[in-house]
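Single chain ahead, written as structure tokens, the form predicted alone.
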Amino acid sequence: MDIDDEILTEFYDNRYAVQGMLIYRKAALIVVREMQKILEENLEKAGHEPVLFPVLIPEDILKKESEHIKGFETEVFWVTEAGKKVLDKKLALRPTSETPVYTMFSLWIRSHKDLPMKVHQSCAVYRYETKQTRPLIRGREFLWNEGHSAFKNLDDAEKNVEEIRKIYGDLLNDLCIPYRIHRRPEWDKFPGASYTLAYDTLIEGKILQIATIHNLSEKFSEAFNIKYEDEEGNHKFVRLTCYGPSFGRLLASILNIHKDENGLKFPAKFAPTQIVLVPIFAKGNKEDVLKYCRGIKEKLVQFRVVLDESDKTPGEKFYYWEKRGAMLRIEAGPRDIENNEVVVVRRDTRKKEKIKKDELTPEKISEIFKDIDKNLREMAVKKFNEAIFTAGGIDEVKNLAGKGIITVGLCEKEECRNEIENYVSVLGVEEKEEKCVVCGKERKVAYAGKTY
């Protein structure tokens, strides 16, 4: 199903006066704050210092690493005036923070004792997206977390890459989002990086990049003169890494991957409404039923619980909250009060179960939520795996474009790559001997697909 506009407006409003810039509303911020909390806690456990850098970057700092700025030059928002004064130096709205962070690393790092240095920030970044904007997926302002780290050598930097892979993998597992990690081809890696790892998921058959990890070349540490003195007194350039997931794209993934014909579904921890209590009234017993339901709500205060006291019929309430992804519905009426029980209905399976009120503890709810997550994860992975295809020729690539991830033989010639990229984008290349579907020579395997 397509998500109703009525529901989406509870997450964001894209009618703001600047195209591509969203107003995030309560439901979206509940989800974003939950994922941000988990990510930040894990980064800080791994030794990252939380920071918050200014949003403005002077032009000379942004241009210090030429390959980097070349990759962003068409996307930068420039501030050229303040009040009535034309600025002597143009200021960029942060498109990403490598250049300002590494300017400060050059001041903060002096000795091997200062390493490793790891920082992270959750913030908004700004890019003048020239393609058609799409809420949460392709915008001109988006929310993310970015990490930046400096190390003595390549081995330590590679260990950091593996550490971040685990942190991001744990977050995506919590979000029940299936993905593949692709090492981006040379022509599509982050400007100035040695290599880029991208986390790709699928929405409606198209690839959505949700996070990246970049192991940067020494060009950055040389450009910003980030050196340390080793144990023997020698001065050496540090090795840098940077990485980040997009909170907006993660939210878009949750909304689209887990939805069904009845509405939204969420991993239970991230549902804006985790539990809805629906009182079932009979004539003359409204206050007794409400009192019973309020008592249940008080037992479950650690969850996001709504008691629906509206005048809608029970059926209307069921429909309303199913569409919005309330992951557990608890019903109680006169007969349930007599039996000291409730009816519990799961959003994922719609399975009904009667549970004694005394047994409806936070521990019991957490157990149900854990099983909901397991079920959502298994369903999402199954659907994801069913959308991975192999193409034996260019016609098959054309036919499969927009249906998922395509495995295809591809050589290194630019003309063969260009022929493939008339229909799909190359996500990554692996060292496997396969015949190129364009020229027939045996070279490598590429993973490709239509991207957002």
Given for the second form:
Number of protein chains: 2
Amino acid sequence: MDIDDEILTEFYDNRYAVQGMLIYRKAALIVVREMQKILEENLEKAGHEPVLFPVLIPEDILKKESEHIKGFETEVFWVTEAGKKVLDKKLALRPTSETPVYTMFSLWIRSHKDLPMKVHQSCAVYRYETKQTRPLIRGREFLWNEGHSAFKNLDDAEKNVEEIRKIYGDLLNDLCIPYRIHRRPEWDKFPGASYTLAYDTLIEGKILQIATIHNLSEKFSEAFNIKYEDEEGNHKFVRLTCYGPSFGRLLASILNIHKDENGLKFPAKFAPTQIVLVPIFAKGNKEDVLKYCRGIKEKLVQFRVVLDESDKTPGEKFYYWEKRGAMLRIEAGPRDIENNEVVVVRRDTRKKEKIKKDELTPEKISEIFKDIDKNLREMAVKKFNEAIFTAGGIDEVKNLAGKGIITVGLCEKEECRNEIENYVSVLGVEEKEEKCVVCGKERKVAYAGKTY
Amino acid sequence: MDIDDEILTEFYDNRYAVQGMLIYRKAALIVVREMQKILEENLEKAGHEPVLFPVLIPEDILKKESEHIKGFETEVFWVTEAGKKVLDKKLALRPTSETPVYTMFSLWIRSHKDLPMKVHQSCAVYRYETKQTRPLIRGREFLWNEGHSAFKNLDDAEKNVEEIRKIYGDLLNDLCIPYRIHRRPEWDKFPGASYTLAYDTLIEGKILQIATIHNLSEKFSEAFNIKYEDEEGNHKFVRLTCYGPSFGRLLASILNIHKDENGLKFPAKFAPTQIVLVPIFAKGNKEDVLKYCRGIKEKLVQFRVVLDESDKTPGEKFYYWEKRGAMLRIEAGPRDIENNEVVVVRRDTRKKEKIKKDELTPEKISEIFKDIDKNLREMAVKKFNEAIFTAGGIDEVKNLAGKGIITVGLCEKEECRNEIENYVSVLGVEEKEEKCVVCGKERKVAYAGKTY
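Other form of same protein, the form predicted together with a further copy of the same chain, not the form predicted alone:
In what comes next, the whole complex appears, and the chain from above leads the way.
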């Protein structure tokens, strides 16, 4: 990522002795806590119950559904010893929690009255990535929220997919992250899913998958024998859905999508430091100015405010906090005190405005923050839309690879798919009136791009 | 625990396929979130930075300090395989995070200006317990918060111990959990500590250690080479402290300490359901009563309120919610509506009170909750104090074992210690004018009891 190392170390340290495992630091945890809070509140309002499952999964449970384990078997960490003993049964570090959750669903679900059953947990998951790891984007331990739900029938499961789309959409709107939802092609869906919807955003022209929603086939409910008794006394298999956004990738997205030549920017709610107060000293008035600034800080306790009392010059402070994405700078010097004013500078537009001290209320700040978010969102959407292309031939696909999302005609033949996947990954395929760019014959349209 | 199984399942499920690992459910997570929030806020106000370290610790790092690994080596889970590969280096699931934190402290700390360095994380830790596991009390995966700090000298480290005592004291006060702090005897301190302070509470006469604070010797800073340059340019080893409360044991404590013959009780802030609204229907007025109750619920959104609209009788609802520790019951029927009143019943005293609907403000509720907490705290302290005994001889120790905390004379000889530890564990030893109950000679006093 094209961000100062000095600033990235406030988010994470990548020097830990296990490759692909980060130490999260304060700035990252502030952002992650905020997104987690919003997401959990909305999931719980929609009837999801919080749960927390153990990190270890016995081998036989992880392997119960055959497609699923095939999808994960090359990337599971295995606990085989405990104390000085070799375990009878290997235990996996959860790569995802469908299998442990379903062992309990088969106990918890008895009757149609137990349905829908919707649970969620925020936790870390573990995958022994063989591809090159990248901080926040591809790690061997990553933070996410996973939702798991059971329904009476496919119709209810589909309604849940809509509900989750609404909840994830609201979060991404708050984060000002533009995205497209692609229905992944058959060969790239979740192991055991009937279909997978993926949320794709763009970082520097490459596709980053930030969340997925899976509507599962009945294979899981059969493998785990999750049945309910309906109103007529018949025993039926439930329909299952599962879904999750990656907090690490969402953090990588806001760091990269919103930054500009002066450093980081954040949707105001997520900025590690939301407001910085910079006192402007003249000779002999230091205490008056500090007192004035402290008074302002006290009125704004609901925000993350820093009063920079360091020995740096005002210019150095401006530069320091701009780089870190403090979204509002409040300056106050002797003349401002005389006029009972402050100077307010927005990080996004860098516009200066004088505001009467009395008018600098939390409500006024919230209003400015709302406008900052609107601006960030518009800028991000504009940039995103500029990176959506249509390719008329395979040469154009080659040229556009790594520059964004490419719309391209593609038929169903494996040889055509393979040809295109030499350059880009297919994100989704739709039935539309387009000719295959490779063979020129059958008519489907694909969305494709270089992925992280 | 002497609590209905039906109710305990709302807190956790103990039927998961890995022994000693619980599935936490909604009611438990509400309590844990509340305590975590209070603790983290207070730690961060005192200058602790949140961090999150990886769950895996390479074997060589875990083994760097020899006393420490000796204390844990029989209870570490080891990851030895990943994908289809045997790892070159075994990786431990963190039993506690001193060793990974100190590898980073040695990078993060350079100068006296970097000190104090105080970090904390809320996470799960893993110990392959060979003793019998017990839900929330002794598990192989448990939830806690761990703090790790580095200081210039012993004096600053001691001040930090005082600061943490204040923070843990405030949390335990909020939880209405009575406790004593014992300085653990030499043979029972944290592996690598210069001394260990332990917080002991009582559940049904047995001692439960709920938190510890360790002031470490210089062995760790030497083993991990954590040095700083002081004002004069000398390079010195830092002094380290570490500390943590167990969220699972705190939850076990409030479930068990506050319960009575009618079921659970909670300090109001921690009750999974704080208020239950019970509509009292007469013929034909159902909608009016519900509307009235919904109006009340809307005014109390800041609390966890349930309006019980089920088909049960009022008596059944009272019983149901009493057992679950809803700390305030609000009843409203046709006559109450006429008088613009409600009936308010406290869970702790079961006292009924009529209150005008307009006076039932969030402030009024908070006032009642404060009084409930005061009452719970007083009852708990009284019970705790009644279980503090003094034993004059070894027979009395035998009789009192399992009934509380026993004060008893005990000298330093190993044979006397062994004799007493046939019946009870020694929690702490102090220099006081008491004769040893075993040999009758040397003069020290010990606090002892049967432990979980």
